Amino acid sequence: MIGILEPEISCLKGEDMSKVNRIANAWLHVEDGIIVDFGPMTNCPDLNVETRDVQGQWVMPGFVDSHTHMVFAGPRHNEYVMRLKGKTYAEIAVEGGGIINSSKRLQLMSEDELYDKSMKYAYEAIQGGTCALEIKSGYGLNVESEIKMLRVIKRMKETLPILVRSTFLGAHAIPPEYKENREAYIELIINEMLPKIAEESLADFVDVFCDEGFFSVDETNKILQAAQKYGLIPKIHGNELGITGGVQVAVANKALSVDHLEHIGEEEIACLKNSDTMPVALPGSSFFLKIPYTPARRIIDSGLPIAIASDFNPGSSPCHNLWFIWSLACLYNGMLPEEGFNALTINAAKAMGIEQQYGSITRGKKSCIIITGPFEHINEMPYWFSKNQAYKVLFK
């Protein structure tokens, strides 16, 4: 059994990220979906309860995927081929691809169709050990379609056996019809989308793509401050395409997380050190787009925490397999296996604001756990980079 933490630990930072507590030959007592107690078999109490013998297997906390775009109309395989022929992500976007492509397709799809597609992806993720999930809007880009996406996510919250959190990402891109009047679209977000979202309680978080060619620091700040009036907690897409102030605006607005960070300097690291904002790396998008990887080694060595997430979406990371994301983080972000484990569990829970309930084997937390096959060492889990290691995923 691995991933055991004391209740007061909300995340792991710096060199502590390489520490993973383990009990060999252990017992775990769960009641009504809550972890009651655990320990070595030598002191296992005599309980009159249903038991499950997993001798030889490993028990660990379920993964938390703190950044996904799971609700979308369909794949963008044509753009995949365009990249294989040498087109860049930016060039594809200029030609009407990227987020705008997904938006056009989603606007034509019914809520029920979107729900059915998204539930399929969610259950695939659950089979891989995902026990908590954040899902963003952002492919609607008009009032009707953004609300449609958020209603789909709300239905998923109500029907999935795992925890789901919803993020409003209307500021994902500027729609073509507002290209010459960006301010009008921002006003649409603030004056029409946000009130409707609040009225129907459709979102937990608000996100903005603060980066080159998307939303500026001033625009991001304006949207975040408007959203916070409705109780939405900020999260940020930042510094994927360059050092553009995403970290600073995230910290200034007390964002829960700032995600991507493929580009980061000493000023950004210093800013994060003086905050409670969680840096989040998205190695799946770096892998798929062939762009730089977030320098997780540098971030950890500076004494900071870091989380990793799938960024599951149709254009830049069509992968919700967190075992593979863990492998990528070790191979290309410079993380050790233990650091990747903590980045996918307790630190990812912190990036979703659910660290008091998820992310570790701790008395009083939810009993969302993964049972794997036998391993010699935790190092072996990301070593088998193509394999789903979840033999069983339990929620009670």
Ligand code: NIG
Second form
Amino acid sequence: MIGILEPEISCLKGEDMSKVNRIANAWLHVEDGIIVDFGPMTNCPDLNVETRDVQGQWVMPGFVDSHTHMVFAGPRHNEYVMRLKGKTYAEIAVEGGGIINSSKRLQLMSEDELYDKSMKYAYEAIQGGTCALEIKSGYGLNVESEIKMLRVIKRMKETLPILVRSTFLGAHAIPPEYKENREAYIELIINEMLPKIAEESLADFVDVFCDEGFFSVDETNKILQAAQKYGLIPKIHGNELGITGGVQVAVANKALSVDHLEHIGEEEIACLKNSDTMPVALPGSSFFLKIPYTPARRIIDSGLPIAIASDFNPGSSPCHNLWFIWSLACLYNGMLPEEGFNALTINAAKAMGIEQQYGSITRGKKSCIIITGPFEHINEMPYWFSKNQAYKVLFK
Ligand code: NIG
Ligand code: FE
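Right, the form predicted on its own is done; let's see the coordinates for the form predicted together with the named molecule.
Okay, now the whole complex, with that chain kicking things off.
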């Protein structure tokens, strides 16, 4: 059994990220979806409860996917081929493709159809061991369609057997009809979308794509300030396309996480050190867009924590397989297998604000468990790249 932590540990930083506590030949007692107790078989209590023998296999905490765009209308394989022929993600976005392309399709789709499509992806992710999931809006880009997306996420929250958190990402792109008047779109977000979202309790978090060609630091700050008045906690897309102040605005607004960070300098690292904001790397989008990988090695070596997530979406990361994301993080972000494990469990839980209940084998936490294996060593988990290692996933 691996991933055992004391309850007071909320995340792992720096050198501690390479530590994974384990008990070889262990027992685990769960009741009503909660971890009651565990220990080595040498002191296994004699309880009158239903038992399951997983001898030879590995037991670990379920994965937490703290960053996804799981609700979307369809794939963007045409843009994939455009990129194969040499166009960049940014060039496609400027020409009205990218997020705008996805929003046009989503605006035309019914809530029921969107729900059915998204649930299919969610169940695939669950089979891979995902036990908690964050899902963003951001392909609606008008009041009606942003609300439609968030209602779909709310239904997923109510019907999936795992924990779902919802993020309002109205500031994902400027819709074409506001191209000449960005200010008016920001006013729409603040004065029309946010009040409606609050009225129906449709979101836990607020996100802004603060990057070159998308939203400026000032615009980001304005939206975050307004959203916080409704109780939404910030989580930011920052520094994917350049060093643009995303880290600083996230930290100034006490964001739970700042995600992407493919471009990050010493100033950003220093800024994160003085904060409680979790840096999150998204290796799937670096892989798929062939852009730089977030320098996780440098971030960890400077004493910081880091989480990793799938960024599952139709444009930059059509992959929710966290086993593959783990392998990418080792091969290209410079992480060790143990660091990847902690980045996908306890640190990812912190990036979603659920570390009190998820992310480790800890007495009192949810008994969301992956049963894998057998393995010779934890190194093998990301070594067999792209293989789903979850033989069984338990939620209760
Ligand atoms: O995290 N960078 C912004 N948003 C998504 C991509 C969205 C899309 O291309 O559809 C991301 O990579
Ligand atoms: Fe994203």
